[in-house]
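Next up: a single chain in structure tokens, the form predicted on its own.
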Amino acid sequence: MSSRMSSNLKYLFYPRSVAIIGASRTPGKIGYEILRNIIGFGFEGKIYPVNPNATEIMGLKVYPNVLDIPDEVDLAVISVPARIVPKVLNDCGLKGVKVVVIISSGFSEVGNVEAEHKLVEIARKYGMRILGPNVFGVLYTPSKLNATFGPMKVLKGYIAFISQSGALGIALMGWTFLERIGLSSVVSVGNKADIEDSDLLEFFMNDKNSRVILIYMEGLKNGKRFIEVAREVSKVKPIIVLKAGRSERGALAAASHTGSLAGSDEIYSAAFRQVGVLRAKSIQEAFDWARTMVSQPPPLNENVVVITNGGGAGVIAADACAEYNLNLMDLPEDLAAKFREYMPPFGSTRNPVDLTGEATEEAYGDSVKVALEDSRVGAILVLYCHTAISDPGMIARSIARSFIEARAPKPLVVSFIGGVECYEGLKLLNDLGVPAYPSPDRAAAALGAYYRWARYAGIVKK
């Protein structure tokens, strides 16, 4: 790949100008929604709608052809019928467009492989990069770019999300907003005619706005290159892959959906393990892990401390820690003595540290502070079961206050178990940057995934 083509990829995320070819005046049409999102999300560059049958859309002057735009165009988004995409793409090449997002479908995913190859030939001729075809667009929150036909509202954050599925990717944009999960980017890769996962991994590896890369994947076109790139990227930041097509039926569905050769599932799992890629089994699991990784520093060492107010929750957490290869440290006597100050005589310092059902917000805050400030503790898992004598909101604030004040270089993960009030406590913690989950198992799984990555990256010695 030429250095020009490689450097052009930055214009996918930092365009100075965007042309929407196939911009529409009709609400509900893809060309309308993309233009509306670009304007509504606050893009500060130049926006050029292109449509030979309109003169003005949403207050913007419309051009009949991309060649008529009296300015450079860094990024073009094409949403026109498949049969005219080659001509439009050729015009983009003549115009000197750097990157083209082809929304249009009707290519290799329906067996029209030759037409897709033709698009790549045109792009190569002019040194352009192509995202797609068969995609829903690209979002990059740091440059206020939402060139998708997904939701306009997206919470800004540090997770870069790459999706091979359009409908699922769009749905997850909305879901992450509801769950208060922040994104740096959403990239729909579709058929991966040109730009594929490996190219995006290379970009996000050096992107200070992205701390974790999360991929929904159905298959790879160049598995060897992906493995080579992922091996290096995983040493710098976590890669979480939700690889669909685990079953025979799922693999067949993936092949018919995006034209992917899904390949043996065992081969994918083994390859991912070798290069430090974390494979999640579900959407929830993937984003659970990412939430912890973007908000917390990596583990300091292998010693995990669990703090709880319920013996049963502590037992569940101990089992989960064993399952996810988390080491519950035996507390040195001096550290155990500090914890005893915040529990009644019948409490336990065996780890899980059981503050008992009498635990107040002060007891939680002070115990968390003790664990945060002790350098022998590598990570902390805090569990809270709702009791009649405690307020989940107050407990949440106390935990968050200790975390913020300590500024300790170690992860703190929380689980609140209870009803509506606990849900509000979870929301409060997540909004304050402390990852919180409704079950001990999910919290332990997120911490376990973080440890797996930290061991691969050499941050925590095995």
The other form holds:
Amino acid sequence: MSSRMSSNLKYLFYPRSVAIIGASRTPGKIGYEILRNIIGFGFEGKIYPVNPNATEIMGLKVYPNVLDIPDEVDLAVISVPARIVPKVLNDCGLKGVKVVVIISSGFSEVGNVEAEHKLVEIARKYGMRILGPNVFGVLYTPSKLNATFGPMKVLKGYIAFISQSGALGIALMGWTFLERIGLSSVVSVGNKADIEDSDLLEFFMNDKNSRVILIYMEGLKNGKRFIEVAREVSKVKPIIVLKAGRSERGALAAASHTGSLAGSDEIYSAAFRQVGVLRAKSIQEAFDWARTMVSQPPPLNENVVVITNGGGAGVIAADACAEYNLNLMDLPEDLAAKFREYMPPFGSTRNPVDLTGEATEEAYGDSVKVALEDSRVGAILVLYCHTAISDPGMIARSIARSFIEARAPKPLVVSFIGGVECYEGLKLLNDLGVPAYPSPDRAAAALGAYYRWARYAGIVKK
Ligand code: ACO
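One more: the block was the form predicted on its own; return the form predicted in complex with acetyl coenzyme *A (ACO).
The complete assembly is shown below, putting the previous chain first.
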């Protein structure tokens, strides 16, 4: 690939101007919704709708052909029926467009392999890059670019999300908003005729706006290249892959969905493990892990401290820590003595540190502060079981205050267990940048995944 082609990829994320070819006059049509999202999400570059049958849409002048636009066009989004795509793509080439997002379906996913090759040929001729075909678009929050027909509202954050599935990708955009998870990017890769996961990994590796790369994957076109690139990228930032098709039935479903030959699932798992890629089993797990990784510094060393007000939660966490290969440190006497100041005589300084059911918000805040400030502690897991004598909101605020004030180079992960009051506490913690989950094992799993990556990247010693 020429260096011009590979440098053109950046215009997918940083276009100075966008043309929407097939911008429609009719609300509810894909070409209308994409234009609406581009305008509504606040894109600050130039926006050029293209449609030979219209003169003005949403107050913008419409051009009959991309060649009529009196300006350079960095990015074009094509939303016209498949049979017209080669013609408008060729016009994009003549225009000097740098990247084209082809929304249109009707190519290799339905057996029209030749038609798809033709698109790649046209793009190569002009040095253009193609995302798609058969995609829902691209979103990049730092550029306020939402060129998708997904939801308009997305929270800004540091997770770069790549999806091979269209409908699932769109649904998850909405879900992340509900779960208050921030995204830097959403890229729908569809048929991957040109731009594929490995190209995007290379971009996101150097993208300061993305701290974690999360991929929903059904199959790879060029597995060898993906593994080579992932090996390097994983040394810099975590890659989480939700690789579907784990079961025989799932693999068959993937084959008929995106034509992906799922290959032997164990081969994927083994290859991912070797190059530091973290494989998640579910959507929840993938985003749970990402939430911790984007908001927390990596582990400082192998010593984990668990702080709890409930013995049972501590036991569950201890089991989960063993399962996820987390090392509960034996507390040195001087550190144990400091924790003892914040608990009644019947508390425990065996790790898990049990502040007991009498724990107040001060006890939580102060003991978390002790663990944050002690450089022998590499990561902290805090558990809270709701009791009638404590207020989850106050406990959450106290933990968050210690975290914000200490600015410690280690991760803090929290779990609140209880009824509806706990949800307010969880929400508050997440909003203040402390990852918080409704069960101890989910919190431990997120920390465990962070450790796996940190060991691979050489941040903590194996
Ligand atoms: N240049 C520019 N615009 C043109 C041209 C042209 N040469 N010719 C026609 N148009 C205009 C049309 O007039 C129309 O605008 P209008 O509604 O104002 O009249 C607009 O372009 C769209 O053309 P239509 O023929 O109305 O096409 P339609 O919008 O029905 O379908 C689409 C186009 C959406 C690309 C469809 O062919 C398609 O592929 N749909 C599937 C898309 C998809 O699902 N992609 C995968 C996403 S992932 C997932 O699974 C969710």
